[in-house]
2 protein chains.
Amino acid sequence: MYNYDLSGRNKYYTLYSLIRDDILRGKIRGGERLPSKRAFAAELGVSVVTVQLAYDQLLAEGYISSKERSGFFAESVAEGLKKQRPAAVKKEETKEGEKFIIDLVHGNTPPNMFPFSVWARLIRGVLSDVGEHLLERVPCDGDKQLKRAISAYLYRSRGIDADPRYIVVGAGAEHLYGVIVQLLGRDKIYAVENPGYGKISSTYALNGARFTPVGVTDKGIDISVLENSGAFVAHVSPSHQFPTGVVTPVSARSRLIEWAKSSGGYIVEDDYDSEFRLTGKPLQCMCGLCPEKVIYMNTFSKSLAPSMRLGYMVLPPELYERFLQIFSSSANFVPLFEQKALAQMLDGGYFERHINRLRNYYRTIHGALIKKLAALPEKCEVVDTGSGLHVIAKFPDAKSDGQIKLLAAARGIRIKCLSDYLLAPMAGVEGCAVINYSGLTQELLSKI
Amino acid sequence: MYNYDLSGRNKYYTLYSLIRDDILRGKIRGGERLPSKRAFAAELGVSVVTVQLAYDQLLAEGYISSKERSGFFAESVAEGLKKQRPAAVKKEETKEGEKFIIDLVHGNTPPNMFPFSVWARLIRGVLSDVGEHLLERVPCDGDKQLKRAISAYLYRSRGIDADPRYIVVGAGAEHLYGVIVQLLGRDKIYAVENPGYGKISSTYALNGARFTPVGVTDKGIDISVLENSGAFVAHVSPSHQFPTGVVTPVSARSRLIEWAKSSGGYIVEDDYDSEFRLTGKPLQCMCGLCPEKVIYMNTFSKSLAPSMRLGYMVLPPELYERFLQIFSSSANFVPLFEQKALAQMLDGGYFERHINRLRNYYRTIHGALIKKLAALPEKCEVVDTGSGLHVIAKFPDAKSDGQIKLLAAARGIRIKCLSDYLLAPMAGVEGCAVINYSGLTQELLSKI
């Protein structure tokens, strides 16, 4: 009955997308009963868990609903949305065998941009200076020296006046999202931006919290929708939303803070790529506007090295107290070694020198990329906010997002479209390629 | 009404213990309604969250129950248990100001026992040998070289034939407990040993899973109780249970595996201190008896250094597949640096040399401790299994556990009793001090 091919590695995600597409295309009609998990697993030759995970994801995103003792049913999706939804979502899944010369989806900073010799020198210094103290247990919120260094760095680079005490160091963004759920409760609803970075919503779900996708307008998260969503937490990226690139203006920031104040909820300000503002000054952080309602969060994985799982958040004082209540008997997840080395990198100005170098590098890449896009035979409009490491390229004449990706693939380029980052159906996002150029080099560009 | 002093740091835990003791002592009677969270918070001058956390813990442990729209009610606790429960549980909380010369509760290996110069040499070697590859993203299950090194070490030291593929590296035991919940589901019931290491149950609870304490008999976890508990997972330490010191015999291990097979559940074999068997050979691991039903887990935090948050588990193949399905797009939490250095420490035999040295050291400390206990003016029987880094000292003439702790405190010794590790009321655990001697030195011993 269901002729699904689940031969790839990420079976549950493939199954989820296939069912989702069938619902969006009307192949599975609203109200139609889906097979039981066991029967479906047997039919597809996969484990029950695979079906379970796919159903969980569909449930979380509202494509299906479950009725006790009678099973899972497809939701009715508006006709209009069905048409706007690309039919060829299947093509977004990259087959293992498929070869791309250029990956504009997951890019990492070219390793030769990392100041390895400086870092190695700092590591050796830490080893001899800190010595056997490196073996000591790290307090749950992180090493004091690193917390102070981050606080000073935030002040210099972002104008954030954060008391070092309220900074919590963690093993990267995913870890900290989980800590936020443990702090604020998994019975709460977490509003996430739609379209958005899928890891945010999936990590909330993995930690047992409910999330609700809220559309992004040209002013950031749609506050009218947020106000009626029942959400307790709004997870936003006001500096540079991924993937739309939208920068939330000050007026919308104030409204967002008003929402948090009146609802009693919290804002997670995910400042994931603020280091990479290529032109002009970034807007003031929301945590500066209202430190008691905003959890500011950032990571060094993107700016230093992907192997370095180190992120941090600045907690409102009340939440910091709660953090201590829960975690005071736990040790921090990040080895003291990395914390000490990073502290020296920040205090010695090496990190900012590195970021400046990266920024200059990316300015060149960005310029060359814009030229390439302008020279394309297809009509293309670039939406460029001068911030972060991705741009949106609109192809108004493209027949579908599938066609955009196929044309790119024919040139050896792996790319995704705005619609690929949808967590819930949304109109008006067609024809926009999301170009993450963080892994791009001049050499690669010359191959296009 | 409630004359509770919550001036210490860990307010929620203090509140929880005070309510628990009042229930156990009958001061709060079974069926009695507890104040609403808001009212209680206002009365005590603490935040609502503090009361919430205390109530959550009491709920999880079955001291209170909640009825929708009417509040929280104390459960009836059997009269017999009330009497057996020490009245002075409050004294187990160490006040910030209190000074002890010797801590027999939380001990860490003396730092000078760590082969720091070897480790520093390995770190420098990794830095120059692995070089810029250290910046690469680590696969979700850990560095391949470390996984192979752990597999070989497990074979040499424990006779475990673990396919390196199924080993998952994580940021210590607490992190891995959370991953287990994400793998097996928070709708499941997790059976934990009672008395037991509180971190296990509290970490399950923190991750949103339900746990049920199951009593420990002289053969390990009580399987008859487990069979009727509705548990899906049994988290056990068959090599050397903490704090009872019980070693689960082979017959009970087989029954435990039968339980997992017939119930469809899993066993978490927490082998937290198996390196420290001081005499004889340890029993075969349960994961060797039935690799498809047992998750074997261990950590290097205890044997190497508390700052090193590095643990691992060997997953049954089916669960490893599920792990990849969930985490394949996530990076591992442990920096590659630590993973490479540990791999070299294992492969080069340095770790085993370190453990042998520690074992000899602890054999001496253990001997001296037993002599000290024998020379005490109080009647004392030592229960010694020749394994792990703690012993149980029974004081048959002690009036209460509170008295044992007060007498110890008068000598500058911080100690806990078996009853302090109870997750649920249990008879017959009185008069037993739990002596963790991992932080003990000859010098400290001479001060007693």
Contents of the next structure:
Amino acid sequence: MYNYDLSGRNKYYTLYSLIRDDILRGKIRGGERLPSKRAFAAELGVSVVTVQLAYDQLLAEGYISSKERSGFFAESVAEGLKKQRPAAVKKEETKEGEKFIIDLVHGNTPPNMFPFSVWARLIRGVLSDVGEHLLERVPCDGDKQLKRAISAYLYRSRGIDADPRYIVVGAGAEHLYGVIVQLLGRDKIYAVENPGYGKISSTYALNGARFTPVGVTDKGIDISVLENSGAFVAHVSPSHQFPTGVVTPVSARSRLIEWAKSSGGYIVEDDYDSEFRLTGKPLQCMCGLCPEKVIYMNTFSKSLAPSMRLGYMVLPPELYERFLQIFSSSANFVPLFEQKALAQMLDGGYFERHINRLRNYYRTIHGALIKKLAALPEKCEVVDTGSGLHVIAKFPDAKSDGQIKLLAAARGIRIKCLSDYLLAPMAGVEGCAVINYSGLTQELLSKI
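Previous: the form predicted together with another copy of the chain; requested now: the form predicted alone:
Since only the chain itself is given, any partners or molecules it might have are not part of what comes next.
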């Protein structure tokens, strides 16, 4: 009935957008009954949770209404609103028949590097040892064993002395971004890095918050602009900014903390790939410098797998108390057996051995990639900070970013440029390709 393509990564948001647009266009008429969540999920080939999240957002924005025992119904939309509806954003188009051998945009950990045998053994152990306790309700902030394990790991790996009480476990970064909005308020302005990871700003917007893009300099987010932006929250990635790769020096970190103190606001320190500093030791976290003003967050998407929707954040005590006030009656979205297995992986040292193995692997891939880029017939300058799993390749002689992508496509390589990650116009980003090498193998490298 509904010929919707949900092939995008964020399925519930894609479904929400498609239904909303059909209501605005009048394709779904006011009063029309929508399919039940279960039937719709079966028709689209997605989970019931995906449909539930899409319906919840439509309900919150008033596009549909719910009648007990009757289902969900589309609301009538005024003609004025229809005329004001923004034009749909065009999806990135690919030439017919064009196939990419190498994807340097969406890099996933190579399958041979995932610790399948360890994970399977831990899962079996949890099922055997924990038993009936797996059927119990999970606390809203996560399993206590996992919270303690994350606390100990943060101290060993990042020097963060985090009280386990103030750690909140959630279903990935996007879920935690939404929780942050609930804690700090939809009426606040959230400053995000430009260029930056688009899911951050889109998730804030989806949760009803306002965001303002702030340019990234060679020292991280432009604090001079931030100070005059009216923002209450600054969402930053100081250890390795995506996509520029900039590492924020301690002087800029100190100034950023002073901004938070003087403005009464907060900093969200997104440490998403800090484990992969390939040279030297990881940099000190801002959370350790000012725990009362910094929300530290990380996920296991890069270190284990994106499909493992498991992340965490360390909240200042004041915000943790607010979290309990808002979410104490809510269940945690991460299955308990996965939390227990991950806790044992951290406590048993398996996770750190896995990370060390990945670092060694990526050092080899990184070195081979740099040699490949240096051997290209086109003039190429690599910007590399030794952190994270992507580098910037500058092509000073390229006529446009489109030309760079076409040349890559001719070799069967899919890439994006810095300009593709802009949230607002910004000069000085032209001619720079973002090379995400987390999914590369030696076999794929030989084809470049």
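Here the rigid core means the biggest group of C-alpha atoms that line up within 1.5 Å when the two forms are laid on top of each other. Positions refer to the first chain, counted from 1. As the structure is a prediction and not an experimental result, all values here were calculated from the model.
S.K.: Would you tell me if Tyr16 moves between the two forms by 2 Å or more at its C-alpha, with the rigid core held superposed?
M.R.: Moves: yes, 2 Å or greater.
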